[in-house]
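First, one chain by itself: the form predicted alone, in structure tokens.
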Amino acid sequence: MSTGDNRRDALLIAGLGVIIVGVWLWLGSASTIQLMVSAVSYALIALGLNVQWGYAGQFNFGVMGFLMLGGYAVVLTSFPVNEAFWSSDGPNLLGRAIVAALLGLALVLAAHRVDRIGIRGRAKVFVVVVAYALAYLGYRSQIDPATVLIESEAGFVGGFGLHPILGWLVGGILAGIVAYLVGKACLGLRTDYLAIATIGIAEIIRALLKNMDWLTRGTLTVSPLPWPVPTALETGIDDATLSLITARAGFLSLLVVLIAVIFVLLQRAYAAPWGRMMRAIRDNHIAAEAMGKDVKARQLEIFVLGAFLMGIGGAMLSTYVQLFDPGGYQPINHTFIVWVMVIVGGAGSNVGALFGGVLIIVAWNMSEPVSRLLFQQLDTLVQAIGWAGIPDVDARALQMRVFLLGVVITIALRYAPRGLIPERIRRHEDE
């Protein structure tokens, strides 16, 4: 890495700092801290996608699904215990449904191995189809009465009332488990097919969480989710504004410490032999496999690691807003915008992913008030010269978010196709 590259990166980061200071002068401390909490959370999610795309070249367009799993993990782990559920017959019926699901899974796995006892060809296909049908019917026979009882008597399952940070960890683990299952089935696909498959899986996750009212309350939402730090009402500060700033600053400080630890670990891994192996697989997996590397296992490993970070980021976002709303997740907000962060920041660069995450979130959130101000000034000007005013200023200002993202990614691809802070591999001659 040359001195010029270091100077350029420092200038870009300093410029972003100036923008943040400008936002602070305009919006004030409370709103700026709130914006930075969102920016830091999305920066962690961008790091997860950078691990998958930048390290291994994996097209994961199912980011939204992993964010939703992280958000629900906070509900399951840290939301207060629902006494109405535990005092009803719901746990007993739900336990039966889980046993039925496990038995069905065992039956399906056994059906896939009937060739060991001489059942092959069409006969094996028939046995597998029958096993799937029996497993499904057995599970539905137990889960249907359980869900009806839970929704009628308790509303939904509720949570376990544990610390929210544990919920963040569970969110990462849950996303990692799903990523493992998805990766085992989809990582053998070609790049474009992997993108299509992950989009479909994200939509399946959204449909399940949105319609499983007994588990997630669906469109009724779950709120308020507890914070890992004192909220504005719990700080004990009499001044409302100061207590709000203190609470948000405490939350932001926790996120900064966490993402700093993750960033350092990723940087060390990226510079280690493991990182060189991942780059070799990304650049030429055939040559890497010829050198004796277990390409499929390493690709699955990186896919799970990226999803783990996304799950933690999704849990952070839900915790901060104290709300889990399955209907509020949209691909443009929770998948496309994360891809823009990595592309603009620089795929393969952890610093670039963090920089892109903060920059895009600041631009995304500030585009609406800035556009509204500009439209209002323009409306005043055109009316002063006798022209018709600009209709629906608020709606047009909101739409400028998407327009701005399009402009940013177009300019970035034209003038910085590798990103503003691209991946720079240190060669031996640089040492």
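For the two forms, the rigid core is made up of the largest set of C-alpha atoms that agree within 1.5 Å on superposition. From a predicted model like this one, the values you see are computed outputs, not experimental measurements. Positions refer to the first chain, counted from 1. What changes on going to the form predicted in complex with its partner chain:
- Superposition of the core reveals a Cα shift of 2 Å or more for Thr380 between these two forms.
- Once both forms are overlaid on the rigid core, the distance between the two CA positions of Leu413 between these two forms is 2 angstroms or more.
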Second form
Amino acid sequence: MSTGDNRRDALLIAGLGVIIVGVWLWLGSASTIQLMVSAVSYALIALGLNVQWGYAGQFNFGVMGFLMLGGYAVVLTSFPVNEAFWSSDGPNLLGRAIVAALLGLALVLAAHRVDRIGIRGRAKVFVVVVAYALAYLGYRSQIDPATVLIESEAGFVGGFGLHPILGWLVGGILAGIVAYLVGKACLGLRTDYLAIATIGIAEIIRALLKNMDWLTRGTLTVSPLPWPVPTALETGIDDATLSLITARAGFLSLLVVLIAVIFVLLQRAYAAPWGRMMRAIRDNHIAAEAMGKDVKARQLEIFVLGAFLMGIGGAMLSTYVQLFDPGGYQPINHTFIVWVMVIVGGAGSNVGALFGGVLIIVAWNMSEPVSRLLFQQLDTLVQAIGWAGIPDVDARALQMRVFLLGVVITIALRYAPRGLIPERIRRHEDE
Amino acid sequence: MNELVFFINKVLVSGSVLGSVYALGAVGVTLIFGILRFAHFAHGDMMTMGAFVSFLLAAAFAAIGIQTPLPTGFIVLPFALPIAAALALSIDRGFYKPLRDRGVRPVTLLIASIGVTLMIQGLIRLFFGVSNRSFFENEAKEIFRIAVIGAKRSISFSEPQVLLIITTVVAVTALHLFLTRSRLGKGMRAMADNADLARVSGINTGEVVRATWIIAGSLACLAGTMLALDVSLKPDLAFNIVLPIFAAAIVGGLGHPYGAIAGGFLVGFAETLAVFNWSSVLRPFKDVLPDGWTLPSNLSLVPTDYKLTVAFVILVIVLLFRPTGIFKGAST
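To test you: the structure above is the form predicted alone. What is the structure of the form predicted in complex with its partner chain?
Below, the chain from earlier opens the complete complex, with every other chain and molecule after it.
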């Protein structure tokens, strides 16, 4: 690590600081803190992807799915208890559906082992398919009446009314469990196949959470989710602006502390033998395997770790807006943007991921007012010439940010393929 | 007979329409993968872009006053296809070729294609807004009905649907002839098989790459326009179906054009069959059911909300169990 590199990094970070101060002067404290909450949450998600892609070279394009799981975990954990559900017949029916699902799972697992009793080849495939079909039908026969009852009598299952920070932890764990199952099945796939598979899985998660009204209220959305710190109304400050700023600042400082802890831990892990092993697997997994490393287990481990961080980040985002809306998740806003962050920041570099996360969120959110300003100027200009004005200027200006994201990714790949703050591996001769 | 007509309308007609769109898209995806070895994620948006090119041309035709018995959006295709092909070529020139020349890994090209997706989508939304548009604002969408003896309902399909299926058949036949008869097509197959060997054998690989983009771009434009004629034109027209298209290409084995066509129809029919309500077909057998059995009102395999999810599930299952496609060994 040379001093030139350090100076460059410091300059870039200082530049980002100047941009944020500019935003603050323009938009005021309340909006800037809101922007920074979003930026910091996304920075954590970018760290998660950086662990997967930067440390291990895993091509996870299902970030959105893990964010949704995190968001839903907050609903389940910290949304107030729904008495109407617990006093109805719902828990009983749901319990039967869970039993049916478990029995189905046992049936499928048993079917996978029929070769022990001499059924092999095509016959085994047939048995397995039949087992899956029976398991599915059995589950459907129990879950369908349960969902109808819950939706008509109680609306949805509700939550457990626990503390939101516990919800964030549950979000990470839920995302981690799903990542374990996904990774177990998919991590053997080649890069682009893994990308397509994870996109598909994220879409399946989205479809499920969007349509399981009994669990998530679907498109009806769940709100308000409780905050871990006092909200603007709970601060007890009379002045509306001041209470808003206090509440948001409280939330932001909580996030900053959490992320600082996670960042330090990740940096330590990266510098430790564990990190070196991960880089070895990423750069040449065959050689690493020859050295006796359990490549599959290590890759699964890192996939789960990355998804855990994404789940926490997704939980933070929903908690802040106090809303879980499964219809609001889009691949562009929740998967591709995170990829842009990691690529622009520098794959493999945690500082880069944090930098990229904050930079891209600021650019993404600021491109709307900036382009609206530009478009309005253009509009007055063309009207001054005597042409017709641009129809729905504001709605069109908003679309500029999608284009901008595409331009950023293209420029980054062309001119800074290793990112703005690239990975720098410390070697002994450097010291 | 009513039940049979219902089945034909709900499964045969909509399955073939969906299958044709998927097949046309998947052929492009699979050709690009075969030649350039990367998953071209921007293919869906190239379809949307093609549809908007046709839309602009159709508007121009309408402004001049050209009226034909066929939909104007279909008449403009001979002009729209070259434009779309040129756009596809320039996208390759501007965004993929510089990276290829630097010798980056295919993964980087996949990321670049996501950048292209975002740019195309941003530009389309910028210029056309986010509203739905229709090709049939100034002309009527003809609907054919075939009366079936003994049935109250009739088999019905619209003019764009007929045109879509006809053009798919024509395009697939033309592609088949090109790949098997022409020098360039044979070169394309050779390069898909083994790029280095093709280069040593004197095949102009640059020309093959250009041909690939021309074919993929025009097929994308064709599929996008026909889809927009059938439903409506909106900026996320094909972005939403890019995954089913990948599912189709992967089911058929990435890199195999014939597999992609079969995969397209397979995925299309799987989607329509999965959400089809079987109880309406089984209704005639109501009387022969054993005592105590009643026919539930909804007997579909999955709820209608999960229609697209069927494609994702097929995609993931095929990737996990047969990543080289289900026709492995059958195709050359």
